[in-house]
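In the form predicted on its own, a lone chain appears below as structure tokens.
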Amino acid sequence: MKTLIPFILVLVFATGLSAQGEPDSVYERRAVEHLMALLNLKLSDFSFREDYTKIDSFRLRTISDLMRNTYGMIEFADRLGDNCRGGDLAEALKFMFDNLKKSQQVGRGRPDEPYAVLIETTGMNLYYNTLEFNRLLSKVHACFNELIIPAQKETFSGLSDRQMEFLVNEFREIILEDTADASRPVDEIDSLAKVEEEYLKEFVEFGTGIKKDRLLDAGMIAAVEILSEIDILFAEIESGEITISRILSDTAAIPRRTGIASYLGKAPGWKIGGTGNDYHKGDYYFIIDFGGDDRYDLSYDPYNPHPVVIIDLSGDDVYNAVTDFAIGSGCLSVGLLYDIEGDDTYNGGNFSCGSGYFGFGMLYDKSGYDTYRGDTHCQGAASFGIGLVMDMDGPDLYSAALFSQGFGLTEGFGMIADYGGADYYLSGNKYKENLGLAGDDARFLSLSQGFGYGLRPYLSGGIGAIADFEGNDIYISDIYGQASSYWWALGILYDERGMDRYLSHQYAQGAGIHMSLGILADQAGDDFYRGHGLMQGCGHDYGCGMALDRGGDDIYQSRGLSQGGGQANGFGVLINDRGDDAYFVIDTHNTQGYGNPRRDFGSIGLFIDMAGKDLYAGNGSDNSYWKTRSKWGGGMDWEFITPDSAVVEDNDSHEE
């Protein structure tokens, strides 16, 4: 089953490696290089050639670069954490935008400082007299008319009316699933698949004419500028400098024969709510509500794409998506929702709650115990755009069916950034998996929770990510989820602290499937990982999956092809830096450092534990090296990080 590597090599390579003050990434790299050397490999062997498949025009440069240097996923995950950690919206959006550059793209056509923009308002009369409120209204009006609408026209200027209808209808059908598929006969499913394939071929003919960068840049500028004005207004209300009653009662006298639609804040599709329990229903351009437990029944007409901004300053609110593309959804435009205070409920359907569909969609919630519900392409999901949920505080519930919770389709970057509280992420339980991936088990597709997806073989995929910075979180998915990906895509789950639980069935917890990349990076806390297989650092078919845990006493459970498993020319890596950990597997022939032989060069599987007193049921054992019966597979449990060099974890990493 396993063979010990001669101990003399251990003495040569493993002694004297600790040093004070070096980041974890230094030890991780040393350990990987050391184990690879024992397997007659070099770090440069973690590379895939881009010409294994035809290079399509939609491939992202970030994914191409990481496929050539798959070990670079660790550094990329660290940069994601660094850029999102402080909760700076502009910084997070810039990171997302910068990583949407296409492989063959030369310029982006955007200013170097996109947020330093002076926006002036012209052509509107003032209805309200309060300067502070007019400042916000004028900023929104200018963002609509001087930024977003011109950018929207430029983005789709090369498309015909028929092609615009295609985006609303046929391309949407490619993404959506039907529960009836579970009972359809095989020939009918094949027929539907052929129809969708024809849709893809048609899209490829004109999709490169979509200039999404112009619209995304406008959306980012608007998102940051409007948030700044909201913060100023809210702070002035909180300090008592101005009152809501004054804002709403202090209005101008309207001259005779002047239409009210020409006044700022009173245009069609604009609405101002008070401090009571208001009801907002319909397809709006702009809503601001100053308080109360409000209900929103929101709709959107994709045949008339337009910007949407909704601002709610306080109250326990309920948002309902009556149609697709509602609740912080940017469909062929920009959709922004800001909720500042309250325990809120977001009942989204498809393409909702931070969804960017050929556009920019964002849901920003500043505080409260919030509940997010949705079906498909929601909760930080993007296709040819940016989709973002930024939740700043409070324990939250995220529940969705498919393509959600940090999901990136072609030319899309979708992300949830959550900054406080013990959060619960649940995806799946609606659309049954009918391809037999799970054998005889009845399982459900998730394709969520830091999941990147491409439409094989025509469209390379995008980037999906969750960045969670606080709390004892629970992640539950089924088939495909939790830092996994499919077809030239990238999935990331970055969790900074807390005692977290990762539960999934297959293709999860750091899995790259079919020329794709996935990394789960947990920074601290006593964590629990459980699943069936193809997970916990698994790469399949020219894919690379990595599972990295840097601190805490962790438990890993799985059946097979996991914990550092490579299959069909895939690379799988599990690295655990510190803690007294326990590893359990059932199938020892393809786990804990396994790389099976396949095609021309085989596969790579690495298992590395660098500190602590560890327990094994499988191939490994504490303070030892082993090589599995595979092409290039092995593991080691050795004190690469000694106690004097370990970073002392603060008490917050072990939360109650």
Given for the second form:
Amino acid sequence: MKTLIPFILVLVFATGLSAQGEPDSVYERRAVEHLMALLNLKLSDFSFREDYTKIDSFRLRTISDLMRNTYGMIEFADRLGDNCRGGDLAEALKFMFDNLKKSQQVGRGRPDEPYAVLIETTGMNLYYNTLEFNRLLSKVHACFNELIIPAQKETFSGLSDRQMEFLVNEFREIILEDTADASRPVDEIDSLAKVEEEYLKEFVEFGTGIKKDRLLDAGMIAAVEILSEIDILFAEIESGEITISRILSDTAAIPRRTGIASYLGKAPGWKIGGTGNDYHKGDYYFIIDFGGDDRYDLSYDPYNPHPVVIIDLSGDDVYNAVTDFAIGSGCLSVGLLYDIEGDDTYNGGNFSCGSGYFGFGMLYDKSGYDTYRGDTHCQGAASFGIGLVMDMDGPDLYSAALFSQGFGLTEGFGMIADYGGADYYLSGNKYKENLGLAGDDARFLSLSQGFGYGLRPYLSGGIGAIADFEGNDIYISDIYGQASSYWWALGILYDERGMDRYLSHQYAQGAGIHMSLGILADQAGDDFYRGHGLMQGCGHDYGCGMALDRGGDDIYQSRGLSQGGGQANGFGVLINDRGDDAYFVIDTHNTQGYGNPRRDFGSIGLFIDMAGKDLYAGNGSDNSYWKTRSKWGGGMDWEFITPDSAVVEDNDSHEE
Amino acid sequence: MRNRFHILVSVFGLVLISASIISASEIEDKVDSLFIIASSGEIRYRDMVQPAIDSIAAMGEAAVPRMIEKYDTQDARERHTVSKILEKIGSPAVPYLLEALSIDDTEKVSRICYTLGNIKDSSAVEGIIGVCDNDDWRVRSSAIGALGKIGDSRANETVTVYLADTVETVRKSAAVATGRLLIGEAIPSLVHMLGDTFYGARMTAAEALVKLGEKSVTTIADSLNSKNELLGNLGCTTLGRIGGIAAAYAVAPQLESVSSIRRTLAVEGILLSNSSLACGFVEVMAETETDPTVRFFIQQVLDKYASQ
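One more: the block was the form predicted on its own; return the form predicted in complex with its partner chain.
Next comes the full complex, this chain leading.
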């Protein structure tokens, strides 16, 4: 029997475009201006002064600009998406680098005039005879000797030996937490805090002498050039034009009196792995492994900083960080790890898995179901540098304790760019939050998942971002996470597709805390947001937090000071473009468009829903405007985007 | 004999001096020790924070010099604690704080002004006025704010001058202080500030006008058609918050504005004014109004006054 099956109603949301052909951002702006006018506010009110406190020399231009125009965060998040969407490494890195310009910095090498130009190495003896392989080896060799090592020297040329040691020891101590702090007596904690404060004061005296741009530029060129050679080599192997066995066996006969170290690929610290299950242990400069389920026990000596490049072409590999600064970690140098195929496990510790610590660190994983584990400052984390995880495909698990998963400390831009699969991001569960910020219950610090952080009041913060382009993702953090920030910093979480779940306790989901900025920009999917407070578009103490959701039927739950909450002269904004959404709050007195006073004047809290049939438990209601009893805030649920006509009915049918 | 007397006096003097040195040092040690607890943010010590603050405050004047030194801290929690303790000590701290206003550290001077404002001792007025012309806007803002909190009319003239400061935060502080001091002469300046580029100044000026009440109505009404749209918009809201028939009638002509936002705010002004008489204007406009936002607010007015 023939049955006509009504087939497919495809809802096509051309990203960012409404039915009227204008970008969503146009409607968002219009709606915000409309609500603000009704509250006797205007868009230019979203501005903070730069000099509430003394301006330090480490502040980033991007953050200064966005503090002056906090609404610009939406456009910035869109640009982050645009620059990362295609998975082009060079483009993503350029965006990161460009946004690391300091406020007071005048000239920079990029983008038109790179600091460094890669000149191919000559004069090395060839051990392997395969052209493509030698090209890769010679590229790495050139990157080390012509780019990274000279850049490394220049970057730190103004520092004394003692100051270099300071970076490895004292500054590291400032970042790392200690679980023992939870049980220390008060005078000991006070004493430790004072010591760290003295460290910071000492660093401020010489930190501006670090010329990190030179090293980052070298790292970027190296990262892109090496990837290009890997792609060529891998393609030739895949096509059968060359075979791995030939690459490994076709070698030169070495004259008896010639040292093997003078041969390309055979220098100390260089290792070539085969197709079997190999074990690599130690502090390497370079490893390439052609296959097999390999195990890497990697270490790094920060007192002898050097570039590291690790390339694994296939297999389900396990990478273990035996010391800090291992696994795609650049410590005072450049560290790159490329894993092309396989379901891999990265067991990082501190400063691992795409960590740039006064340097450039990148972990590039092209495919597979990967597991990332780590402690502090890992998984796309950067301090005075760039830290990047680019995971091009597959559902992945990211698990870390602190300062991780798209984390940027001072002069740092840390990011995870993930392109495929339903991913699971988990941070926290190790270091207790001892200040009772979230009440008397013991909670854990996360400070992760698109988190920017500054060391108050001495060092302004950096930029931390997650850009996730596919899959139904789950984000879990506890205190501080998911597009939030602290002290002249910026945290971004950009999620393009999928039905995502965002769970956090406090200071999260678009929160700018203490002169800081955070934006969560979810582009599509039926999402679920859950937490306790100071979240979902919340700004505290001259901070601005924005929660933007452009599509899908979403559910928001929280207790208080959220969903467009401004506190202590902060700005909190929640904007939901489309979909039939549900909003639940418990404390109605400080949510859904609320601002409270400090310093004798108010904050700004805006709640905006632009379309759909929405459900409220709180101040709002469908198709209405409201003002809260606050200084100053309100909300509206008003049809600013007409029902989208981009619903395409496919008339094709088929017979069974 | 005279020598022996001199020796005795000298020894006695030394004992006294050393006793006072020991005493001062002991006080500092005690303050330092208590302050660590008083300023602790640790959840484990939460119950001990207030007793520690109280203990330092109980030391009174003796603790003040050490506390003023602690204003140097860069830690926000410690800074708040210093202020809290000095406020609790109150008037005995004022002479020391006034003396400290002469230092060059403007960040510290700004914090001292803040504390003096919270102590609310009128003997500080002249001293605070003396720092109002500081080049650092933070000092000006804090000093003007303090004058408002103290509430002494000797500050009226100074406060009014700073309604026109070049820095928006200072204007805000002046607007707040004007409201606290109820300076009627400042009404024209406050009305002008309803169109301020900084929301903090704008909104606090509106609040000051609301506090000043009916005497502001005419000046606001006269300015509703200002070219500065913000001024007229916020003027409607302010009149509504002042309330009463005069305010509502002053708003009513704005119901015919070409701007839908202005009409909305005028309707809302009438809603806030609690003037059922002015409701008639809204009822009339309901028949022709097409803008959905304005209509939403019209309905609110009609619902509110339906029974009347």
